[in-house]
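One chain follows as structure tokens, the form predicted on its own.
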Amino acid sequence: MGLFPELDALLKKRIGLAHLPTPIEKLERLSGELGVTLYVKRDDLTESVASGNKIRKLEYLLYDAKEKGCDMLITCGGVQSNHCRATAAIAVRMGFACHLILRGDEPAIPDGNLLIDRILGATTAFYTREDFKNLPEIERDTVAMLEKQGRRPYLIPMGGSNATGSLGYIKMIEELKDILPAFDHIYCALGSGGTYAGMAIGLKHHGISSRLRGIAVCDDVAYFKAEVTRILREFDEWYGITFPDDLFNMDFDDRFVGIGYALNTPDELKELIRIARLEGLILDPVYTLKTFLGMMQQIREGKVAKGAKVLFIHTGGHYGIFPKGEEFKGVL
């Protein structure tokens, strides 16, 4: 039993969808280059079509949707959203319909994640970046529209990042608790905050002393502090589990967003290629590449002691590579 007994019962309310536990692999050459002992948690291997970190969250969100008698999933994200693709895949698998609210222009020819969404039969609605700022209103209108059509929709927030979805990464920490000595540092991407929030709670719940570090791939430190705080508040409001305000040291770095969310410089893509050819590890250009670059920079800056044991969480996203073929042409 962990530090928060109420969590243990809550963590059982899931549908097994992912192939777990995911493996942990040592990166020998990068360990030597950086002067640490570097490992990667291969959450890109959680599934095939629904690969990545989102399926861990969907195990709990789908349980909740079924308990509430819903028959359709609604979620949102960018045109190339990994979360939307995973949701579309799991919807089909579990007998749900799926509707996606997408930020950006509809391309003439779908590729990457959007192509998979279409193959899976998800319906889509596209909104400009300006319109997307009114996402809560769009979500309310979409739910109302689908209810009028006789659907029983279940709304999943962006990235699956609420208290229910975060249970997936509290559960993931169970896969680390028997590894001794514990990792000194754990790195993950900050995209919507739910993965970090779940891991932070999980580490405390299981008494693991690893320092969790989040690298922002969009927005800034203030945004992610607010998002993680919101998720912690939801645990109190929805499940009656109160976490002390001073329990979590939110260790965020927003210096590696670069030229913008889902945008890459040639130098970033060159590093993706270098890491791939050094370790056979393919990172995705939106999330894990920027997080990995941030981690390496922090190590070089001395924020991580030489010889430390470091774990990088590979949250998937490989389908995001394919729409960037033209960008890669200039650096390959």
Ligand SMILES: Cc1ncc(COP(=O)(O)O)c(C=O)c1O
Contents of the next structure:
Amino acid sequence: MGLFPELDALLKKRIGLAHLPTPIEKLERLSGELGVTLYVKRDDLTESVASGNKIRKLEYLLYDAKEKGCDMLITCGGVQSNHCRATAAIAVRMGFACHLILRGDEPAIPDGNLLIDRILGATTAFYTREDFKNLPEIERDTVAMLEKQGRRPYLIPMGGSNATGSLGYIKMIEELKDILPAFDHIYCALGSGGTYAGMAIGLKHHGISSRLRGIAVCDDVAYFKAEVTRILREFDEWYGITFPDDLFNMDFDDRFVGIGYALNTPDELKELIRIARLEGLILDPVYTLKTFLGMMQQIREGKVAKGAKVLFIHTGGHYGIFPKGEEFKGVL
Ligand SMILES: Cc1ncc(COP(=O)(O)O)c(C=O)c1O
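Based on the form predicted on its own presented above, generate the structure block for the form predicted in complex with the ligand.
Time for the whole complex; same chain goes first.
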């Protein structure tokens, strides 16, 4: 039993959807280059069409949706949201309808994640960046409209990041608990904060002292401190689990957002190509590439001791490569 006994019952409220456990692989050449022992947790292999980190959150969100008698999933994100694509795929598998609230213009030809959303039959509504700022209102109106049509919608927040979704990454730490104590550092992307929140709780729950570091791919440290704090507090409000103060000390770095969320410089894409050709590992340009660049920089800066054992969480996102064919053309 872990530090928070109430968690053990909550972790059972799950529908098995992902192919678990995902493998862990050593990156031999990059380990040599960086002077550490670097492993990657292949959460890009959780599934195919629903691949990546979101399916772990959806295992818990879908359990809740079913328990509440819902028949439709509503969620939101950018036009190229991995979370929306994974939700659309799981909706079909579980016999739910799916509606996506998307930020950005509708492209003339759907590509990447949006193409998969379309193939899976999710309905979509597009909002400008300006309008999307009123997301709570859009969500309220969408739920009301669908209820009027006789649906019983279940609203999943951006990135599946609330206390229920985060249970998926507490569970992921359970999957790793026997080997994790040997790791000094764990790195993950910060997109909406749920992956980090779940892992931070899981590490505390199992008394594992590996240092968890989050690299922001959008926004800044203050934003993610607020978001992860909100998720941690939801455990208190929804499930009556109060976490100790030290869980609120987070290790975030926002220096690698670069020219903006989902935007890449040619140099970043060149690194994606270099890593792919060195290790046969493909990172996604939006999340895992920037996180990997952040991790390498922290190692070079000495934030990670020489010879340390490091685990990088590959959270997926491969479909996000395809809409960037034009940009890759310049660097391939
Ligand atoms: C591929 C990928 N990696 C990482 C993340 C970040 O995870 P989280 O939203 O839980 O912070 C996301 C989504 O935001 C993602 O799609």
